[in-house]
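The chain that follows stands alone, in the form predicted on its own, written as structure tokens.
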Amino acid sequence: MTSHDVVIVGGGHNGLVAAAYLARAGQRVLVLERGTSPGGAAVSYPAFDGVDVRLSRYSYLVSLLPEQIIDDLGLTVRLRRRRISSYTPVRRGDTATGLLVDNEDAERTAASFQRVTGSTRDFAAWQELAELTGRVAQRVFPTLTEPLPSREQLREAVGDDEAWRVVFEQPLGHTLQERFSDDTVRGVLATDGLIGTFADLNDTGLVQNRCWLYHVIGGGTGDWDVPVGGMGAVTGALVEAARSAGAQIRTEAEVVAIDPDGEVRYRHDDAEHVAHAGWVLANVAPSVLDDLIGEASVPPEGAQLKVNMVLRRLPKLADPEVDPRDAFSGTLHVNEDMAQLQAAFEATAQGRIPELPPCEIYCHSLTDDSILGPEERRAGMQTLTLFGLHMPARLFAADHEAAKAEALRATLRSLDSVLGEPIEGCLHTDAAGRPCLEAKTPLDLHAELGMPGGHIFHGDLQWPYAHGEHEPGSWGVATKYPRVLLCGAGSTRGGGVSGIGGHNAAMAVLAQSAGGQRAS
């Protein structure tokens, strides 16, 4: 039996951020992580035997991690911007072409829009929408590490009625229909509202808009950057920051029960232990917290298929105008026209795996080859990270392995449909001669990471303003138990690799410790 100021349940990146802030402030902090190492979904892993490549196995890009947290904690985290935003292979009649968005060459991008859409009208609309979301990003992102504004205060901060309507009030599908004429262009933009989110683009509940918001405001720019060294480098920096400040991090420590009065029971070294604390910070999904407290819970449902690959070389493209290194260094969109996205949503909602599932891909090693071993680098090997949309957990419930195999076959078939050669012929092999390819369904994430339903955000993303039990001026981390706070992706402004949930929970504790506002 031990006593601490704060016990943090879950050693994912948000828990580590909270631990570092609180330990630096003099709090006695214990982090309990059920896995063999901290990091949660933000880890690197040598997934294939005999292949010296450290893949970002689960989460893979960084957008929402504020510079403020990096600076406050002295993190040695380096992020690289991708010059190519995206490439979307398409066919126009018998011609293989593609939409290339180059962040540093507007003329090149405009010419690509001309080839694909037949005019530059949609490119002008693209620029207008980018300017609109850019204004929102500049004004909303800084508020994520401040006490919650009210809805009215956030609207005033945005200061733009049209931007507020487009982002916060009108379904994303309606916006794309009214602003763009080409369905490929609509689809490229729509995917930011569907990452890890199973939704109709025209849903009036606007869950897709909430997802879109968080995908376009990161860093105040909306850029999605590559973590140098992979996600494991981010976790490693956070572990160092927390431990050097005095936090204890105990791995292979599975929490089995939480008493709202501050008692945490966990198993470690084949024995049950008890930790007492003034505060319990839950870096787990809200439904997992309910289970640990003994309350009824309704788990969320994740909706993605993650596929990791190591290639001998990049595949050829059907489009002769684009270098594969450009196409794969940004996000390569596969069968993600808006109509294709909607058809896939309808099929999977009915329990069917689509014939050509929509997905998107990028190659980490083109931007950062430090994740490759020396021999792999010399041989010109590359990594591919594939994220499949609209793959809800329900598809895999009856027979997980059979459905997983079918979903993977369909997804690779979808990828092959836009390439100049089958991806299978480009795969490297491991020490046993097996293709370097692994797939993770929502049920895999549930089993391996404790994410209920495999939901990568621990539940639907929420608007970044006060609502429900969270009052203006609070930190958006409260539960109905005064000494138990959320500090992970399930907090009001959690989700993604951001550290924001951990930062805000730490600020709530420190505010209360200083005799300030209620910790909530």
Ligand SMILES: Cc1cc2nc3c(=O)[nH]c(=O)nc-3n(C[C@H](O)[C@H](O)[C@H](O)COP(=O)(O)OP(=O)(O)OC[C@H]3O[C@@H](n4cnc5c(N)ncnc54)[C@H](O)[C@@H]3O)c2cc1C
Contents of the next structure:
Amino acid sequence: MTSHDVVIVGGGHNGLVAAAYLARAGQRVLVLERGTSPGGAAVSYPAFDGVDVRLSRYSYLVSLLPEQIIDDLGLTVRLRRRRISSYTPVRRGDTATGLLVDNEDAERTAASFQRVTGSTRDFAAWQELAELTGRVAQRVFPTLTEPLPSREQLREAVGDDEAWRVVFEQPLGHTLQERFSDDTVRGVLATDGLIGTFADLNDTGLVQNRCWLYHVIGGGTGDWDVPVGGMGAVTGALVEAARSAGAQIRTEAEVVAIDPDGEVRYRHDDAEHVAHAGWVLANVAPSVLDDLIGEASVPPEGAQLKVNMVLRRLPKLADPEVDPRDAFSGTLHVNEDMAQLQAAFEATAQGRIPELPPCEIYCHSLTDDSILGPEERRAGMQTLTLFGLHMPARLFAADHEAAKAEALRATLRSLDSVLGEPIEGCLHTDAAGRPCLEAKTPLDLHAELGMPGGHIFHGDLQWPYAHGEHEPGSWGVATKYPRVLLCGAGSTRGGGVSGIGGHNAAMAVLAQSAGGQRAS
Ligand SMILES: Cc1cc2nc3c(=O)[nH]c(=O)nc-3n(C[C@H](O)[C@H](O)[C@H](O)COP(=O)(O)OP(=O)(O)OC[C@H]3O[C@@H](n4cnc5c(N)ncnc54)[C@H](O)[C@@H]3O)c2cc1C
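Let me have the form predicted together with the named molecule next, following on from the form predicted on its own.
Entire complex below, previous chain first.
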């Protein structure tokens, strides 16, 4: 039996952020992580036997990690901006073409809109919406690491009635219908509302708007950057910050029960241990916390297929005009017109895998080849990360392996539909001659990461203002037990690789320890 000021259940990146802040403030911190290494969904991994490539196995791009956390903790995290935001292959009549969005060349982007949509009207509307979300980003992002504002306070901070209506009140689908005439353009924007979020774009519950919000405000700009060295480099910096501040991180330590009075039971080295804590911070999802406390839990449902690949070379695209290096360095959208997204939602909600599932793909190694070993770099190999939308856990419930094989087949077919050659011919092979290709369903995430239902945000994303049991001025991390706080993606502003859930839980503990404002 050991005694600590704070025990953190789960060593995901948020748990590590909390550990670093608290240890630096002089608290005695123990992190208990059930996996063999910390990081949760923010890790790099050499997934293919005999292939020296450290893929960001789950999460891959960074937007929501505030500079403030990087500076406060002295993290050596390097992020690289992508010049190409996105490329979306389309067919217009018999011609294969595509919509290219170049962050540094508005004329080139305008010409691409002209080619694909027949005018630059949608480009003007695109720029207008980007300005609107940019204003929201500048006002809202800095509030995420402060105590929660009330809805009215946040609305005042946004200070723009039209922006408030568009982002916080009107279903994203309506906005896209209203402002854009081309369905491909609508779809490219719609995907920001559907990452890890299984929703109809016109849902009046607005879960898709909440997902959209977090995808367009990161860093006050909404840019999604490449972490140099892969996601494992971000976690590595956090481990270093937490350990050097004195936090103890114990891996292969699975928590099996939490007593809300501050007793945490865990298994380590084939024995059961007990850790006493003044505070218990739950980096695990809220429904996992319920299970550990012995309460009834309602697990969320995740809805994506992640596919990792190592290629001998990039494939050609069906559009002979586009350089694959341009197309793959940004986000390449595949069969993600708004109508295709809606149809996929309806099909998979009824348990059917679509003929051409919507997905998006990007090549990390074009922007940062430090994740390749020397031989792989010399041979010109590339990585591909594919994120398939609308693949809910329910599809895989009856026969996981068969449904996974079918989902992967359909997804590769979808990808092939925009390529000039089958992707299979470009895959590198591992030491046993197998293609370097792995897929992760929501059930895999549940089993490997303890993410309930495979939900990548531990549950639906929430508005960044006070609601429910969270009062204005609190940190949005409270549970009904005063000594138990959420410190992960499931806290009010916690989803994605942001560290915000960990930061806010640490601030709640420190505020209470200092006898200051409400704890959580
Ligand atoms: C496939 C995929 C792609 C994604 N892509 C992106 C992206 O590109 N950019 C982005 O910003 N976000 C992305 N996300 C979301 C993001 O990765 C997560 O929301 C975020 O990493 C969650 O971090 P966390 O620290 O809160 O929780 P987790 O990363 O879930 O960490 C929780 C930790 O708790 C541990 N644990 C669970 N149960 C126990 C137990 N009983 N005892 C002890 N330990 C336990 C787990 O092993 C894990 O290490 C993606 C997620 C996935 C899965």
